[in-house]
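So this first bit is one chain, no partners, the form predicted on its own, shown in structure tokens.
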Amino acid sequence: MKRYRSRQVWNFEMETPVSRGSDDVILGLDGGAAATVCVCISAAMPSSGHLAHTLPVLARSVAGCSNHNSVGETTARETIEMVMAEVLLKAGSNRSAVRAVCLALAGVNHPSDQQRILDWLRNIFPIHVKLFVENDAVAALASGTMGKLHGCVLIAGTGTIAYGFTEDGREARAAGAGPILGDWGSGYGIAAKALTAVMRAHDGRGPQTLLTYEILSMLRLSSPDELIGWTYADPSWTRIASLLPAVVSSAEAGDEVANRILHDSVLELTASVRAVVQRLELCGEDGKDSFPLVMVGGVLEANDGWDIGKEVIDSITKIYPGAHPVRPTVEPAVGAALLAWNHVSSELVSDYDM
């Protein structure tokens, strides 16, 4: 993606022009430590019982790692900024046309959090535009229920957290903290542990594994004491987390040590759900009410072998059988852009009806 300084990205709109109230636009974005994904859809959109198979979704763009935790405010805003420009750019749309932004962002942690994103954003776009900030496990869930925030959404990717909404607005999150405080269900941690292991097992403090190979065939690296200077020169947790393959490879293969880390992340995954649910209730009363469970992340992906999202599934509808799993159909990112347009419907469908 091409660097803009200042406001140059915005540049293109004198050869775009568009009036307000033709062809209006939503913007929704999901930011995460991975990467960044901008939709832009119509705001002209039916009900929300026919969403499902109507969504008008008219450009996508994609840049690096929004995070402000992980490359800092400046970089963060700088992508956030180009990724939203370049969609608008790419649906042949300028920002008089926007009717409203949903920033779903990994790091929004706090009402302090949103505050500052919405400061800075209200400088971006046209007084008349309603703006949105959310952490990226919202949009999550959105994308899982077609706008609805209800039920429980559990993302694994590089990081992983449990987020949840009661029908009433209640809501509850467990995990999310970053790897330094323990998101040991993610693809980072579960990564991490596997390059301990390998450690562990070089200088003869823990057993030998298969991990040694499969990580090393993967870096092309010839010895352990090599993959000290790798993770050092870049400790970057979508990097560290890339590894993932080798330890499920290795799993697969029947080696101990792996299987007892993805068995670890499956509890550590479990856990998260359970406490969001418990401390909301979705389950009711008698444990058995059913609620959404939504599923998202790379590490939650089926897989023909050792399939960490259907272990997980299988471990918490044991525990609550009104579970229902939900793979979305669409990208979080369709789902903040939906939470956008939910919260300004009605004065778009007056509008569209006048």
Second form
Protein chains: 2
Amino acid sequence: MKRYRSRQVWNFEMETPVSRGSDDVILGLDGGAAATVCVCISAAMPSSGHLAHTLPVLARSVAGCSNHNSVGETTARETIEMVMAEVLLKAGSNRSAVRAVCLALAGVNHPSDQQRILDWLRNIFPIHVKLFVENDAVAALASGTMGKLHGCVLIAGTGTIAYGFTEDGREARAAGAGPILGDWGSGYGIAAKALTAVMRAHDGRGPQTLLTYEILSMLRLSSPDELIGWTYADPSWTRIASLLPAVVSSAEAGDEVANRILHDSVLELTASVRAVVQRLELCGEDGKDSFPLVMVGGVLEANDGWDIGKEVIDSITKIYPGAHPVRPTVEPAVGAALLAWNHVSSELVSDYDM
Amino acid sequence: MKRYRSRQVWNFEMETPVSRGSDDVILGLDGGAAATVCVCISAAMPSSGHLAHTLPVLARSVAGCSNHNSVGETTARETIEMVMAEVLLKAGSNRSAVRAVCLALAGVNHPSDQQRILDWLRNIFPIHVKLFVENDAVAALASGTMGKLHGCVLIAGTGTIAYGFTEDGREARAAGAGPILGDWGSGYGIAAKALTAVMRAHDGRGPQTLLTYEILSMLRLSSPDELIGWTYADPSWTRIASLLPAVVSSAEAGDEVANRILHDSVLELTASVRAVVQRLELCGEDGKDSFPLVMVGGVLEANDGWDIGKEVIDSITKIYPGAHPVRPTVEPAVGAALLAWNHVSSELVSDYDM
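With the form predicted on its own done, generate the form predicted together with a further copy of the same chain in the same format.
Now the complete complex, all chains and molecules, led by this one.
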């Protein structure tokens, strides 16, 4: 706690005190590979029937990456604390009004990750504040189901993961272990394969491909040899993943190598969803039960040409006709806040029941 | 130059001056992914016929990685300068006795890399010293041909590259672009595929494999989930590549997944050699010309069980019956020194000719 006391991020609370009570708020935070988004919503929400249209988001703040595997634990924590302080300041609120916090973070893969972050978070918020730490995929699922943990979410942006929950609380995940551990369906994975294809065409190991022209033009480089320096000058996952549009445009122009890479990514993403659905038996015994399939991330966004998201949906609904694709209308940070809100409101119900 | 003047590494020269003249020396340096080795040889060498048995290596020093793509330019330069000073001190020599220097460095992929390092090196050695900067593969080739640049070398250690020269000085390379750009035949590539296979078995995307037990035992971890933290805690290429023995032992025990990974690595390594041999037409027009195929690196070392090097040789000699496999008896740093020595001695011959 000492270390964080020395930080200035909470100084604003002394200048603009807020009385605890009717204006209680909930914080939802989504820390993905590329950015950290934090929203502040009112704890007094309307009935869930009208949730989607009347979401009381009071403020929103954005910061850089907070995946501890990617930027280190110290930077990750500083980013998270700063963005939480900022969103409360923007909302004209402060920590005394916070009822619950849900951090949904990429890189939370093990109960020990979760506990470490909970312990740290407890130093920032007093004991009555409900704290939740989840993998960022959980918030993405909640963003498509308005806070209900049921179904399967597939995220494919810079990274990729599939994450599912049954209605009775069992959970399973597939992929999501980052580029070294083979997330080939991700934006990073697709781009790394494309870069590899350019190198192979250049040195004679592989066929010529339009990817060479598309990627070199995009990066304003004159030779594939220069890609080596470009890649290792800053091998951040997001920077590599940003080459995705060059792969899609090459594939749309009919390039076989690019088409093969995108088809392989569809197979990879389908395999992730399939692994989760099978382990949780989300499709029921006859394989036809209905469940939400929430699709999130830049790789899966609708596209007039080569539409990776549509191909994945087609391939999954062929196996599981009950899969009901959902493209969320709110962002994952709101999903995180809704999750926390669901927990708090169900406790309120329990309180009344007693 | 100012920056390096402030360094203390050359102070020993003031304490033990050596007169320039008969005891001229040559430095050869091999900077690979895992370590930097520098040797100091006498410039007055015996005739090349007896070279292998009477190599006048005066001193040898070892330091950490000096690949600028991996550790950064500053660290790489400091490591190189320090190890050169150390080897001269050990040899009881100093810079005034140096006739030529050959740095063979992983990460030198482009003429601009070469020029940048030559410019820096020129600040350390006076103008009469001959300086050579090459990719580390060139020194490895020279270590198998006693300094002659002809044939093809295949290196597979932490990284992998194939590099070839024709007798008339044309050169070509394949692979060697590091793990992000698809060097799948390398120790790193094999280990990363094995780690991926463990994650896929764990989450249901792939078949069960003995690799799970072998890798977790080797790292003393209890669950595949912990591999994520292990991997990103320090994703250095050498650390990942050190898992290779677990893949080999799994394959030897009959594990299909591990066997598939090793067979794929043989295909990758063969493809690299093939690309170089074809572009340079090392096999001649009839495909049967003789050329040395120098095999270097931990992945290719002879092994009683699953012998990756032997499989690669078998697969290449099937395509090119004239390929003559050589396992060098001197290390690449000596190859670098022999390269420099060859240049200097051919100049001596030219001097006499004039």
